[in-house]
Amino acid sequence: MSGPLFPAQEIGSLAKPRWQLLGQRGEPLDAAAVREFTSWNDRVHFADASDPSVRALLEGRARELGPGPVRDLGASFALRYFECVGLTRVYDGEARRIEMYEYPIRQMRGFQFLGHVRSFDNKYYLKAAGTGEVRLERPYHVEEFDYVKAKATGIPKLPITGPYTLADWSYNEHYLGREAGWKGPAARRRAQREFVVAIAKHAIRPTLQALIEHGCRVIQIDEPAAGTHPEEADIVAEGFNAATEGLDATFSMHICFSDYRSLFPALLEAKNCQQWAWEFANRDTDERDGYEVLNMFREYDDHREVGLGVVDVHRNEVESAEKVADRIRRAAKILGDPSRIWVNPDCGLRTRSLDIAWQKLQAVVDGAKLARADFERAG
């Protein structure tokens, strides 16, 4: 990493503003949505009041405007939000995305949607079965990145759901069906590996190639399912390699809320991963050091960058800049090389209000400045 110590980034999605949700549905903005639009525009300057799309939205003519221009405004808002708060790597907060599974699967052949299943609490997603050979219909997220690249003043990045998660959240009928005899643990493991690698090679990789051809140089592979089956960490790594090997970009892997020790050393085989973007603040309490797990990088002699979670995305309580700085100092001491650290929230801030998310991101940026000043004085 070059440049100042402890650059800041976001690693997940941002809550969509009320005006965007209403506008996408073609509904007139209510007074609260207009106030929200105006106050944030005064703050981060994401929209030109003279733009016909902006006027139509604010004047209650969202239906004639259509959802596309509203999504563009939402993407512009999130991008400026991240830039103005001080992040180095930026994107649109997944403003165009509803979820991270169904959309990518719909861009592929070899799947059939079967119905909604419960993911957690009262949340459901539309689950598909892998019923044939995986093939890509067309690369996806390309238009999304093009818009970010055209608008960004910071370093544009793009997150994409990884092959292991897409396979794990699907029914594996085709590849398991090719296993002869009893479908026991060994057969299921072989079928899972084949499914993951097929998605990686035939869908994720060509999508990554298209993104890189469009100028995307920083790509985050999201693998939230990795921590749910630690015994398959080697398959996670194999899928990552199949998708990224030989491609010219900076790749990170984001795994949230996991027992990371249970994934090592198998996960270390993700050869083209330059950064581990993980959560730590969530587990950091007065009784427990949430950053102690970083010792395993020294144990396994792994010297890659760490996307360090320094604020908890599950609580409204806003961490002080000093608390963030203390977490960075502790992590740097364990790792032995402060230049390896990027700072970020534990995960996406979409469950927090835009105001709380802003304050937490400001704490990330300000805490990094405090820690940076300490190291500069000492160095």
The other form holds:
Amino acid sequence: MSGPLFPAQEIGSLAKPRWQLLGQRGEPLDAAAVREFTSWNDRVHFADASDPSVRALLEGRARELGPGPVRDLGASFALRYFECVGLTRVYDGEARRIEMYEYPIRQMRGFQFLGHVRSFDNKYYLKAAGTGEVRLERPYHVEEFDYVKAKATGIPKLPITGPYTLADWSYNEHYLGREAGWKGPAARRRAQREFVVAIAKHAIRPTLQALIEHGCRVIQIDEPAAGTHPEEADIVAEGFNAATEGLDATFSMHICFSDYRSLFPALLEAKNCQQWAWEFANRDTDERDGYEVLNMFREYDDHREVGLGVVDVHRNEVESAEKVADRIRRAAKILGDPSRIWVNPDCGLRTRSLDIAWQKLQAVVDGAKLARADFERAG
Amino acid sequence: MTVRIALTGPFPRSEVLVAATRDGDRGRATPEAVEARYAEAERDVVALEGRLGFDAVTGGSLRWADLFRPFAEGWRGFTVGPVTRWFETNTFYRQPILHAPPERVPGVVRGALPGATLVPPGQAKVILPGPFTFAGLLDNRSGETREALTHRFGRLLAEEVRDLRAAGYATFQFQEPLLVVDPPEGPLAEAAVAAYRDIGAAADGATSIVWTYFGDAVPVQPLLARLPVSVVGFDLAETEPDRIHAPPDHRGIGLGCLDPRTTLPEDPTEVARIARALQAEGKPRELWLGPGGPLDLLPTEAAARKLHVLPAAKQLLAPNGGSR
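To test you: the structure above is the form predicted alone. What is the structure of the form predicted together with the partner chain?
In what comes next, the whole complex appears, and the chain from above leads the way.
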């Protein structure tokens, strides 16, 4: 990595502002939403107040505007928010996305949505079955990337749900159905591998190719399901490779809230992954033990970049810049090479208010500055 | 060998009930309207169990927010804790937090079961958390060791069984995924055996079932064989059937032959083949067929489709059953 040490990057979604939620539903903005819009516009300058779309939104005519222009404004807002706080790699805070499973699956053939499954309490999610050969209907996320690319001054980094997670969150009828005899653990594992690789090759890969053709150069593959089945870490890696092998972009893999040790060494076979973007701050204490897992990279002689989670996205308490700097120093010491570190929140900040998220990102950026100064002084 | 079929855990909520509970949470439906949908859905599950000829009826545990919630909300010593991942699934439970040694509150379990007019106690299967899994999955701030807590839950659940026996209930199943996911050793294993000794004594002639799932039971078979219960169940998606040994004392075996992690229906002839092999090896007194794990990992229609495999397999296993 060239350039200043410890560049900062976004890692996932941002809370949608109230004005966007109301506006894209065609509802007039209430006073709080107008205040929110104008105060953030004063801070990050994402919209021209004389623009007819902006005027329509603020004057209560969201319905005639339609959801598209409101989402555009939402994307512009998140992008400028990240840029103004000082991130090097930026995106649109997933302003156009509602979730990370249903939308990608709906862009593919070979799936059928079957109904709701309870997540917990009275919360449910829609779940699909893979019922045929996986094929891509059309590459997705391309239009949102084009929009970001046209507006961004930072480096766009696109997040996309990975093949393992899409397979794991679906039922595997087609590939498991081809297994003869009793479908016990061995058969299920073989079928899971086939399913993951099929999604990787026939849906994710052509989407990545289209994104790269449109100029996307930095792509984060999100695999939140990887941590739930550590014994399948080799399949996660195989899916990653099948999706990305030979493609000309910088790829990272984001896995949050897992026992990362259980994924070693199988996950290291994801050869085209240049950066491991993981969560550390959530489990950290004053002893900085949240970062001890980085020792595994030394043990396995893995020298790739690390996207270092330095602020906890599940707590409102804002970390001080000094605490962030201390976390970076600890990680740099373990890794033995500060130039391998990018800094970021543990995961997306969408569960935090925009104000708290801003303060946390500012801590990321300021903490990186402090740590950078230390290393520069030390020569 | 007697073959019995039944649900082994929660049945998924119907799409109508999904919508109703969501509406209830968002203030778009009254509690009475949501309750009406619960009652309707429960009647539908009982009717399905009846149509399929199930040997024990559960009503689908539709009102149970998770395996522990009636206890965490109704027994003393608990509060309801954070959302926590339910084993290697994309579903979650609220982890009970135990602040003091737990105390049973009579009537809590009974209140969480379908009414006796809908499911007569003699036909019901009562599904409860197993003492080892309960003690192992909560956030234990009680000051008791896990061993002591496991044994204590055994005693409390035994009291529950006694009360329910007095009310006419005769079939009890204890959910023990943790026994195979994180098998106990040494004193903890002994605590599990002791807990089931209490439960077994309370069952006193009733059917007591330990149901394992989400893990390979093969390494734990010696411990499972020591549990003084009528039936031990195995999740065949996690445990290769040809590695299961029928218990030497001819007690019953449960075959979790429906995999709730896939919508693909199982083949009844395969289920019957596996059952016959176990029958030949160990001559178990009874065989229970059911889902390997909680069927509410599936949407409702897919779950209902799968359940049809059970009577078909039972038919094949009948003395004059279908062709082999």
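Think of the rigid core as the biggest set of C-alphas that the two forms share within 1.5 Å after superposition. Numbering follows the first chain given and starts at 1. Bear in mind that the values here come from a model prediction, so they are computed numbers and not experimental data.
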For this session: Indicate whether Glu287 shows a C-alpha shift of 2 Å or more between these two forms, with the rigid core used for the fit.
Result: yes
